[in-house]
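Only one chain is included here, represented as structure tokens and corresponding to the form predicted alone.
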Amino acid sequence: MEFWVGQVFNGISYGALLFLLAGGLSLIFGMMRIVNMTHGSYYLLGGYVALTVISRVSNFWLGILGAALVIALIGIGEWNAFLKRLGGQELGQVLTTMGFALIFQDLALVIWGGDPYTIRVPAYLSGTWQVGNLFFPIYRVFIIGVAIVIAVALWLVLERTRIGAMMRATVDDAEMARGVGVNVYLISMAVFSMGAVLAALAGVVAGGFLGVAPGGDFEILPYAFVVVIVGGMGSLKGALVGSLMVGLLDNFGKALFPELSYFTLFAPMAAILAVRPTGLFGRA
């Protein structure tokens, strides 16, 4: 018993970081549709600036609104100067942000090294809470509860507010959105940088679970995307279902079935998409 509530919660714990890269992407790809292969540099990048920024503060919390701060900036920088050009361009999408990853992965190597690093947390959320036999990490327990605080507040903002309904406008028709006094632009802008900021979180969140190390971007950015093609493209409940799936599929294929650790992934997923190719949650 104590194996199978332990494989569920990590797989849970995992399902909730994936969700607030994922989260990014559903507003980036799934809302905008631009195919943002720099998501996964987002998530890196922003792991390495708040490692930088507690090892000079020793504050885990100005380390994630450093991460938030940087990461926002490049992402604006980057929707500016290129994508903002390349709308319903989708192979000059992947060419230019692919690019970019390279950039960025190079650029990490060569200012922070090829050695691991993991991100010092406050005391209070290390250590473990007994429950009977059971033990949980308290910073799984962090990570999810964040999760929580992110969906929430992203479904707020999206099905709540003006601003979500001006974003929802710009999605759907673009032209009729900018013909009744809505800033397409800016929208277009702040729904690009929420997203790289929602990554930047992930980002800092994983450091202190997964760690910090080259490559960690290429490795879970193809995650992300199935979260948000299985969930349902632009869907923020199919990102949330998506995520705790893959997070359990994934946690209990690797413990189960090691050699098999892909298939047990990637085959429920293709058998979802052959019967629903929307995704979930997806609109046709």
Given for the second form:
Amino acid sequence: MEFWVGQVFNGISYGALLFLLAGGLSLIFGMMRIVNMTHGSYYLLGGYVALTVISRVSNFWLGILGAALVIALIGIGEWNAFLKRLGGQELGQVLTTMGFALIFQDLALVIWGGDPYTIRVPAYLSGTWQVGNLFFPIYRVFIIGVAIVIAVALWLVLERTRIGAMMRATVDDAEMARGVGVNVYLISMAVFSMGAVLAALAGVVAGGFLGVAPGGDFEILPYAFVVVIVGGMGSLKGALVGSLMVGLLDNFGKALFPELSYFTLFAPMAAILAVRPTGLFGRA
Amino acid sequence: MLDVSDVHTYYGDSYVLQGISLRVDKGQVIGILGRNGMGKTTLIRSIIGFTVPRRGRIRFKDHDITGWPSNRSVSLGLGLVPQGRRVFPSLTVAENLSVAARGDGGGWTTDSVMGLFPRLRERALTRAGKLSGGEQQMLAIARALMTNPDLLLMDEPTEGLAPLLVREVGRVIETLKSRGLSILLVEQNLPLALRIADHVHVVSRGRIVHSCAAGALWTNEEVKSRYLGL
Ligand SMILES: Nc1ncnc2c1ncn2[C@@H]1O[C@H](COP(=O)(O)OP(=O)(O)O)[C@@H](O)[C@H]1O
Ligand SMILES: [Mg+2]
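Okay, that is the form predicted alone; can I get the form predicted together with its partner chain now?
Complete assembly follows, chain above in first position.
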């Protein structure tokens, strides 16, 4: 019993982390049709920037803020200088963003070296909560809380504001959105930087329990893509459900059949795609 | 107000507009007639900036808007009712209107366009994809008005509508004209176009082959049979 509750909890908290990473990837994918292989780098660099900031000012929250600002700038720069010209050219996008991912990987190695680090989290976020004879790490509860707050905030922005309606109009028909005066350029930049910031946030949060280390970017990126593909591109609900599924599957797979863990993750994905090629909540 | 001069537009290698020039003055309605595939929509796309002309100039309100991003021309006062309506299907009627609203006070508001099309008020919270064809056409016109245009580009606004709705859309266009809006009207419905337009151009294979006062086309059997298939 304790084993199952513990594993479900771990799966959900890993899913919450994946949602932060994949939510932005899905929006960028769905709204702008950009396949962004650099998304994992935003995650990794976010963790490193926060690490540096926290080592200077010893404040976790300023670390998050610093990572968000730096990664937003990097994302906006990359999009403005390269990606906005590559609309509809998937191959060019994959090659360009992959190139950036490799550059950022080496850059991180030069700046922060090859040693793994763990981000120091505030005392009130460490330790465990005991419920009966179950123990819940407070930090993992915190991650779930962050994901819930972000999910609600994203939903409110997309569904309840005029900017959100402009974003959805751009997804529906970008040319026509311009034709009624929507500045699609600014809207796209906002979506792209929002996605990058969420990836950075995921990186900081993950730094507190998975650590920050070289290779972290390419380790987690496939998971984010699985979430987006299973949930359906551009769907917030899909990203949420997909993240939970992947988090739970991955966790149980590793706990029960460690030697088959990739199979338990990818087999259900293949099955879902066979039945619903656009993912659970995707539009054609 | 709008001055199109010697515009040549291509889709890749295909040479579609082969030197079109026309003017729309303040308060005028200019009709564009011609059979399918002759380049009428391409002319509209060239003016709004969806497809940038390879040669020629488009001037609007003393600005050379050739090559401007469409949203910039819209901010300057160019409105578009596209062929095929192209409402945003996943947005509600109210959202379709609000994304187009230009935030500079005065002019059209959600309330006043819904006064023009009462049906839209009843359907305000319905997703536009669920509307009937006629309702979508009203929404497309209302949405263009929300940008507070000085000149409206309308591409076949009565296409595919039942006769009753054709008449209603015709009445709305006349109302807009009487309020002083300038309109470039592409229309296959000859009686409607000739009733509303001051002046018409007949387009064939990417060129203007005939221009005259709207009334004069009624009796010009040669142009009607040769270029309009009537
Ligand atoms: N996106 C496009 N790509 C290539 N050719 C096109 C495209 N749109 C229209 N055409 C061609 O351009 C010509 C003019 O089309 P169009 O301007 O839509 O005509 P109309 O509006 O008068 O029916 C047609 O021969 C059509 O096949
Ligand atoms: Mg046409």
